[in-house]
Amino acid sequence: MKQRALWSAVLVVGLATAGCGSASDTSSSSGGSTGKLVVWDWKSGEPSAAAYIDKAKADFATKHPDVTVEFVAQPFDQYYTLLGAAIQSGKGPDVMLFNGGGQIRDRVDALVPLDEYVADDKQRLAGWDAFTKDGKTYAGPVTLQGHPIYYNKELYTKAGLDPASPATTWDKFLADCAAIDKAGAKCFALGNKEGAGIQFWLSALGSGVLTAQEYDDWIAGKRDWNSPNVKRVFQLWKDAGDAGLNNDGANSTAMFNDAFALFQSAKAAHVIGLMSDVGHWKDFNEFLTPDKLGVMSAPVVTAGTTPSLAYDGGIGYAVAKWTKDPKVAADLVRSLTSTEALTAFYAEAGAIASDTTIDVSQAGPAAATIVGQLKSGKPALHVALSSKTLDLMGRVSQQLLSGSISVDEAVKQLAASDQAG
């Protein structure tokens, strides 16, 4: 209690404070700018993260040289709470990371569109449409951020599989998991204890059970909830769950980072991570040695699906409306989606950067298997919701792997929720 309350009191402190040191004073009579940007994140206290935010700053120096830039690292699971109350209070950072999807659209009205500002970087970076809203941009992306679904190869042989054949049908992969089950590992490792679970495993099987044209208008806007196929997706993770294909205690398992290390013990064969700085190929490739680590496509559920690798833009710097020059702040933001940085990026941390200019060759067959799927990969389906419906989806899920809920009523409450905004 002790230890919560300090950080409470931490976090007060911070968000008082970021709001004082807000965004370049003055103008300097030769064009540049004077003053302090304040950065929120949770990335820059990392430190593989240290090279990148070098290398952004020292870019930005370059351009705006009498301009301090203060990364304050938030902790990630308060993050978004600490932000709305910033917003609530109409001051706190500069600048400001947001994930993708509806936890940056839903707060679009305390930011800066940047559209004017980083035209020049439009085809150099991918993953602009997780940041954009009614046509307007909202932050320039960093990385791409998908849901592959990773093996391992060595319990696929303990299992008497073919390791370089992954179950391109659910029906085959429901027999690979019975195999896998008798070798003394579950087929699932699953976290679900933040309701986190549910978005990996919509967006990484989706394209197996949607056909083509619910995929399409999912993303657009216009979901079905009624439609049989987005029942089978909430079908097959009570079905999971009740055939004991995850690990034990899913709903009271924390994906970040207990459900990812019992994929990287060998007690799981399968896990639905991520491809960007972690629960990923390179947080995975210091337990599995590269050769041992798969990447497989979605299984097949409904006939005729041509499945996809999901990705959007995973992570991105936004500026604040409050903000008192609005160009040098998106002079940040350029640069801390500079090729040099994001390099140092991909580099130290493993991120699939949003700069398609990076040569990812050397990062092992996981990596090459990624992006060689990213020309056919569509965005993800949890992406397109709300954060409010995410919420309950998170909420629902666990309901779902407890039996309290029916899948009927689990979509029904979603719907409801989604119809709402």
Second form
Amino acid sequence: MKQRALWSAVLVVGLATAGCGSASDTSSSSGGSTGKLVVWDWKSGEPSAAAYIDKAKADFATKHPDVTVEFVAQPFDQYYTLLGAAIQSGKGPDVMLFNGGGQIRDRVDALVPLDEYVADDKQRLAGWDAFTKDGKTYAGPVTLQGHPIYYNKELYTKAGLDPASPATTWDKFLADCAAIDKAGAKCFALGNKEGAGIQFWLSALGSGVLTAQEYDDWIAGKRDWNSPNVKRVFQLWKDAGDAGLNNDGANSTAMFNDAFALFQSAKAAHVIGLMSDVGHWKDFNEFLTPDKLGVMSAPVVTAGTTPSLAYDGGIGYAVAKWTKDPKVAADLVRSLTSTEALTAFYAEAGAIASDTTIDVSQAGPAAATIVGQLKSGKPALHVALSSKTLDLMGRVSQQLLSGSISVDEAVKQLAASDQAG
Amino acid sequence: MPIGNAQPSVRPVPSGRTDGAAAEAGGRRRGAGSRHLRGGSRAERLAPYVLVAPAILIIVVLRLYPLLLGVNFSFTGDGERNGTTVGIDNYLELLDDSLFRTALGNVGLLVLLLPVAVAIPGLLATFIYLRVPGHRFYRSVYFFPAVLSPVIVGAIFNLLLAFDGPVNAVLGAVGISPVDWLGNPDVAMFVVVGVHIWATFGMALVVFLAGFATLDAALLDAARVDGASLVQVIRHVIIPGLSRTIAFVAVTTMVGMLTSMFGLLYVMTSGGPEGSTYLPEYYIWIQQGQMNRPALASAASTVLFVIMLVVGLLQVKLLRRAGGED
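Beyond the form predicted on its own, can we have the form predicted in complex with its partner chain?
Zooming out: every chain and molecule, the one shown earlier first.
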């Protein structure tokens, strides 16, 4: 096990050379049930996650008192680069944190399917789909991540709109935006510098544009890019930009956190935000106060659609296939997703935890609305796409905003990328 | 600058040896007076090898071996084809990727912008040398940005160049419509290069000032006596006199632009807008870290390596030629 720690250190400093590790080969370890589990994540270093980690460690210690757990917090910027190096060498942490969707699905070759270990948690926790590939589950969800549309009730009042009943149709929404514009604020705070704006747009508004059948097909991988409704999502994106609904310079505004700052400072009435981590109800509550922050459903664009909240498992812990005893590692994943630990995470870090039994009534109306919508919610549309297609989508979305590409051309490129991968 | 043709510090070994590794040892020339060792002790014959061994080992183990691994890796596949040989598939994919072509195009743009990046510190150094009023003040101020990390510089200019930032506010005050400096694909690359030049020209300026110290002041005086204008002085006295310095600054600036723009790009544009500010190193990072395509990233690295090799060799040649003129 010492060797494993050495290897992580070796990888971290970027010296993944064969010569370095060999000197200590003989000093190899303990074995059997006693030992150490190394966990990689980008959360455990944050003060707000301390209570969560402590609770999870305590829970795990009652099950396996003879196993020590070491959390190694990596910088998120470098996380998947470092993890990629660890996977290449076949040595690394026993348990590691993943974002749901493409990031974990691209790397399941290095992971142990957890289905047999986590069967008891399936009901209590939500968000498994984002960590599932080909019917096998590879991680236990910790938080849920999704894309509610937040709005500023105070700006609604200022614009003469009823803050209690935001628009339910697109036409009404556009009319509201016109009123908000007159009141001196932009309709959307949009940051598309990273190309993430379009992902949020697609997922937050998709349920009001795609029919239920199209939506389910999309998630199942049968994506019809020629469907008029799919094109409409991108057309709306372009139209919103052309009509000046977004803040100026959206392509050079960082979503994290300049766009959210625009919303928090009441320069824009709506923002498509997140449920956990950053840009979410807890952040906005601090600036706008809980009673001014609302969460609305997607306006209906295509008649007959039923808007739903788009969410997935946000982050979850997975077990590496090179770990000595997958059962012990899986138990650690279960401890990291225990109700007690997740309650601490929700309260301290401001996350919608995957555990649906947690009471969030203390967190204000916005959080309560989000949790209330979880039951009818569906997986987010953009999470179903490969990282390559998402990267391309970011670039074509910038081109759509600047007008250097047509919607048809954009959808054509995306279809080609999606079908290739 | 001491350029590596120092005499060997140990006695040369007999000629005709075949050990390639030792032959590589920094291209040391055998002195003309090399004499054959007759009956020198074994230890004496081995001494040169032992002495160069650490340097060679470091280069071979930590540089050449990983390099070869990377090149080898670039001929294997990613994902499901991990570990299998795929021939030149990765290179074909690179050729086919418009993003990578943009990145290479931007390298070309950097080469084209090189004269500007060299001329700015050169001109400013000339003014300081010619003692414009306040030249002492400028000398220290110009160097100041060079001590800032690219991330800090990027963050500062992110604020300055934001759409609703101070630069556009100034433009608005004089009636010019705002420019989306970092959001317009036609200007973003120039902005980032401009910021990079701003952040790094201090170092080149210092080199130029050092070069001026070697300039013969009598020539300047003579030119003035003959009634040469400032432009004529620069054209006929300063530039020829500083040709070595200029060549050196050109080489270091080019290397700097090709290898150390990552921080700025990462902070200022993330390769955007519309992928217009991609450089090969940023592309490599995205493919390896974000797209989980290490083999493709290796192929891109190999291409970048070849480009750097060509550019580097050309510039070494340029340096030699400039040096030879003296």
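Everything numeric in this text was worked out from a predicted model, so none of it was measured. Numbering follows the first chain given and starts at 1.
Among D312, G208, F200, D176, the residue lying at the hinge where one rigid part turns against the other between the two forms is D312.
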